[in-house]
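A lone chain, given as structure tokens: the form predicted on its own.
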Amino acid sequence: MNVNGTPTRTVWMEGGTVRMINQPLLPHRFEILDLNDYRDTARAIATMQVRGAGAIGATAGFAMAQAALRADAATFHQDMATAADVVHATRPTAQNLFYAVKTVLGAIAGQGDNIQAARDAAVAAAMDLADDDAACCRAIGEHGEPLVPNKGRISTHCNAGWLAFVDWGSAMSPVYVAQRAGKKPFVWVDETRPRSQGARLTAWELAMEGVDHAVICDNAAGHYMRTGEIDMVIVGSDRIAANGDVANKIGTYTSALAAKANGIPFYVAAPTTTIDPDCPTGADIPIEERSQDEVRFTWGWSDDGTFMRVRTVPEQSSGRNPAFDVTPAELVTGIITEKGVVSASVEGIASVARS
């Protein structure tokens, strides 16, 4: 990730204290947090200072570190097992969350009653997850790059870029590589309210990097696939079912729709972390669904430098506010992992899905 040129990951752990770019700050002011308990960890991704699949079991598997290191001996295991409790807790749709807390305490569990080795074993465990999700999206890049045509012109839902992933992203990893190789590409960055990840990180990232993009709000996708605007859609995903079912952000769905209606290619990217074998089909994806005040009330910068809420409904309206929707697999052209470009089919799914 380029942060001004300086290259940056999105969360890291340096001792027992994880840190990460506080991503609700962005793209008005960039800051790192530093949390020391994996309390509070796992509070900054129920709090979406952290989000992004990637970046959710990345700091899911820090926040499990951290609670091995601060443990106590005599009751180890208890304590692990309550951490994990409240890291599953924090968001029930990235299926990577769930992968990280299993690995971490996989490797726990191999150290039999040597908690010293416990404890190394839980740190390693997550460093090499956050090694991996860079390795894997990087990889994820160079295998969409080919799909991305010259001057090619990619539209995108919410941010599966940099932020979303300890480095490189999902959706964006094709298209910082392609820009890498000379091939300017432009992206259209749908606003993705409620929360608005693509107006005010997915544009900042590409701005970091020097992407031509523009922002639209979300209904205006279809606008442009109609008029011949848009060549290709690439989106990222936080659950992937065994049948090739897609959860991704609230509005990817109405994308492929209107992909799909034009006759446009619809990608998804995402490393294997993110597909759910036990999960048969979309249908069995939990769908989050947060606090109607993020659809009653928006966040901003005014003119006079106060961050600050602004109510954009009327005071006696309600809301509603599901998360994530699910992209039936018939409206995917291809899911772009670490290991190649697979069908979203039972049998395409299978031939990259780890155990």
Ligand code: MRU
Contents of the next structure:
Amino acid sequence: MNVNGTPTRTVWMEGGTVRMINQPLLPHRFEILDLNDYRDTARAIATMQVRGAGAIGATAGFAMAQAALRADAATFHQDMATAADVVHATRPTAQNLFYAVKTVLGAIAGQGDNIQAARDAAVAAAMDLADDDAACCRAIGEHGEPLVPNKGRISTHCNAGWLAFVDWGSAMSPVYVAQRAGKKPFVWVDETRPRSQGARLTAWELAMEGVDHAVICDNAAGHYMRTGEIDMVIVGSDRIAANGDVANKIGTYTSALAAKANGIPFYVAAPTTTIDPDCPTGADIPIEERSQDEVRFTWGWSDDGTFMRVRTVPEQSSGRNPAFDVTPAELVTGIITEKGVVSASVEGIASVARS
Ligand code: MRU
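Can you give me the structure for the form predicted together with this ligand, which would complement the form predicted on its own we have just seen?
All chains and molecules follow, beginning with the one already shown.
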């Protein structure tokens, strides 16, 4: 997708350097972060300099490739097992991260004791993972675009646009394809407290692509559903269970309930790398609990250009901060994947899941 007209990916690797858009600075500053060591790359996932399921997956793959390039030949396989533990420990919910680590380790295992071949295979696998993510998201756009009405008004939650993937995005890809086809979609962007990925990232992306949109506080989406100003909901996902239950950013479940109550189609868009066949239901999906300070404080840029933290609750008040929730399959109208739109059911998921 384009940043001021220049095609740009969210994260990529050049030589042994992982390069990524530094997302906490958006929309105020556009900066590229360069990381040369896999531990720094893993830290960038943990601190959410890169975030969003697909982007986390691609970055995890690159971190594993960096580890393979640097690992001592004498301790190569132990070093790679350590690297996998470090990357796994960054964030628990996005299935794409675990898929990426497993894929790179699989490529290495195929090379036996030939360490140079193992390094080359790790890099090739990581590059393929990133390209596959971008291609899947483009295909999600093609499959989802026919669902978007002309001048359709779409509600979305969090950021499942291109900044959450390598390119194109999941939930926003059908919108971008519809926009380029001249359908003039309009997007209601939930701000998505506490980290405001909707207000900061989705809104920025849509502005870059010239898509008409409005940012609303999270509490307002149900109101606009009830007043008939929302035609459909499209959200992303961080992990999809084998029965079609869907984990996504906290607040998604509330949006799905409101959509159901108002007869509004509720679609989930995700590449099949997000499906976890080892989670039978949503109850098996690990839900990340983040620092309570993300709720107790807010961050922003003051008029004089200073990045500031401001407390918004009484000093003695504690908080809770689950980063994701689970929307049960029965609230999901369909899942838009790179292989087509499937039902949120055991049969639908099995028909597209990767082995
Ligand atoms: O905590 P984040 O920003 O990594 O959360 C991920 C998300 O952006 C959303 O849950 C998104 O809707 C699904 S991931 C494309």
